[in-house]
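Here you get one chain, nothing else, as structure tokens; it is the form predicted alone.
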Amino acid sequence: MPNSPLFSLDDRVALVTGGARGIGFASAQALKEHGAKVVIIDINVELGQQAAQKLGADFIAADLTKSDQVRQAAGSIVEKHGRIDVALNNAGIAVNVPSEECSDEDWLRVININLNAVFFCCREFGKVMLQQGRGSIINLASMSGVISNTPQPQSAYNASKAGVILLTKSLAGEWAKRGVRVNSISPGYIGTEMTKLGMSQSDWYQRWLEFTPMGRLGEPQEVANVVVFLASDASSYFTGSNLLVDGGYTAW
């Protein structure tokens, strides 16, 4: 990352949710790295104390599901730090289930935790950075929003994302007159341990390759680098955008 003032992120309070590990955890050390002050929030109590201490992090357990606990998360923010810079909503699942199997159950679990979850953290921590009248808010979309993904079925996990990059452009456009940037990051196939679960479905494994032009995976760190990127200065004239950080997987 450039050594530019541009880039810090000195005395700014910056969350993480599912910042337990994966894209999460690298982003939350970025932050903190440039300066933020981080609080991670996760619905797993001891990965994510265990992430907040190594980090020198607070933490916040939460089901982000549940909208009165995003607002208690908010508040219990405030109360200690004053104000919300920077938020990146990173927590997601998917669930990979040919459609026509897919029960309600599953449908609704990924759309739940991908998209209303989204909702509501985007509502309560842009409330406090509307009153300020500055703030970052970081969604974490997917190419799976952009492309429908082969081999695998995920259609619940491509719709919740696709809906995650729309409301990031809704939201942008209602808010950036009122000091509020909204974008979202859509990532490829990156080494998390989400995806790691599907490679070892080596036919998946070796399609996904194929059909990424650098023809390797993503680091979290190649993410977290443009999480600092839009949560800082640098990013100022960035709003309602949506970066595709897939190694070229939608080039093609």
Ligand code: NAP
Contents of the next structure:
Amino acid sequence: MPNSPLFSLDDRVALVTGGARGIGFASAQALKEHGAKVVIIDINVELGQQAAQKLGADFIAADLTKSDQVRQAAGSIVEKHGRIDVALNNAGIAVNVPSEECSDEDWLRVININLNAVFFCCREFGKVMLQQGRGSIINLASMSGVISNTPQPQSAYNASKAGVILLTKSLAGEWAKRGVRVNSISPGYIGTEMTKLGMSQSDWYQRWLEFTPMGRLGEPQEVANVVVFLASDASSYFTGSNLLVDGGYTAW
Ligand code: NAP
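Now show me the form predicted together with this ligand; what you just gave was the form predicted alone.
Let's see the whole complex now, leading with the same chain.
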């Protein structure tokens, strides 16, 4: 991919929320390798700073569930770099609890980070892009926004991700004629901190592998490759799309 100018991100300013580790970190690295100036935004200050240092990226500490912190992050990126070309809204959490036992706090925590914060990010980074008349927003949804996972219970997570997919389509329609593309990526099971609990429980892990035609978890890099595509001009006719990267899980 790096040899094709269509995939070049030279001089583009790309932010990655939740870029301290996992899919966010792999994506930040891939964006950087394709020429972008990268800004990592994360609530995890220690890991976030380490990640940024490793990549030669900027780091902004923020809790994205607080819209004033998202607004400030947008302001400081524009102040330093003058623009935002790519916003990868990736930060998210999972909570596995039977729905009849799910507390208000657990439900709201998941919806706040996975859906409300994604809206705040789209709105604040989107405003900058609309002013520029150009930009690519990529939201990390999940195959859990399309199918309900088994065997682990996670209704708040699934509902939040379904919300991200339709939020993405809504914004894509609103902003398409103003130069801003909005797409989502929906991974299947990817080997990160988030999936560690499931991998340690053999009944969960076995089911995940059985239900995945490729018979394995994905690597963060395999999602990052799709991020580069959606960030670049190679995806110029994509908006409102939800790209499933799931080893075939949703094919069965
Ligand atoms: P991860 O390894 O758990 O990393 C998520 C990062 O987001 C962490 O650094 C976390 O900080 C940060 N974060 C959490 N809440 C935040 C907040 N309020 N403000 C700012 N940063 C916050 O996750 P991942 O597995 O790479 O997943 C990344 C995205 O892909 C998520 O949206 C996830 O739902 C989605 N996804 C993952 C999978 C999978 O199998 N891994 C599958 C489908 C979709 P802390 O360390 O403090 O928590």
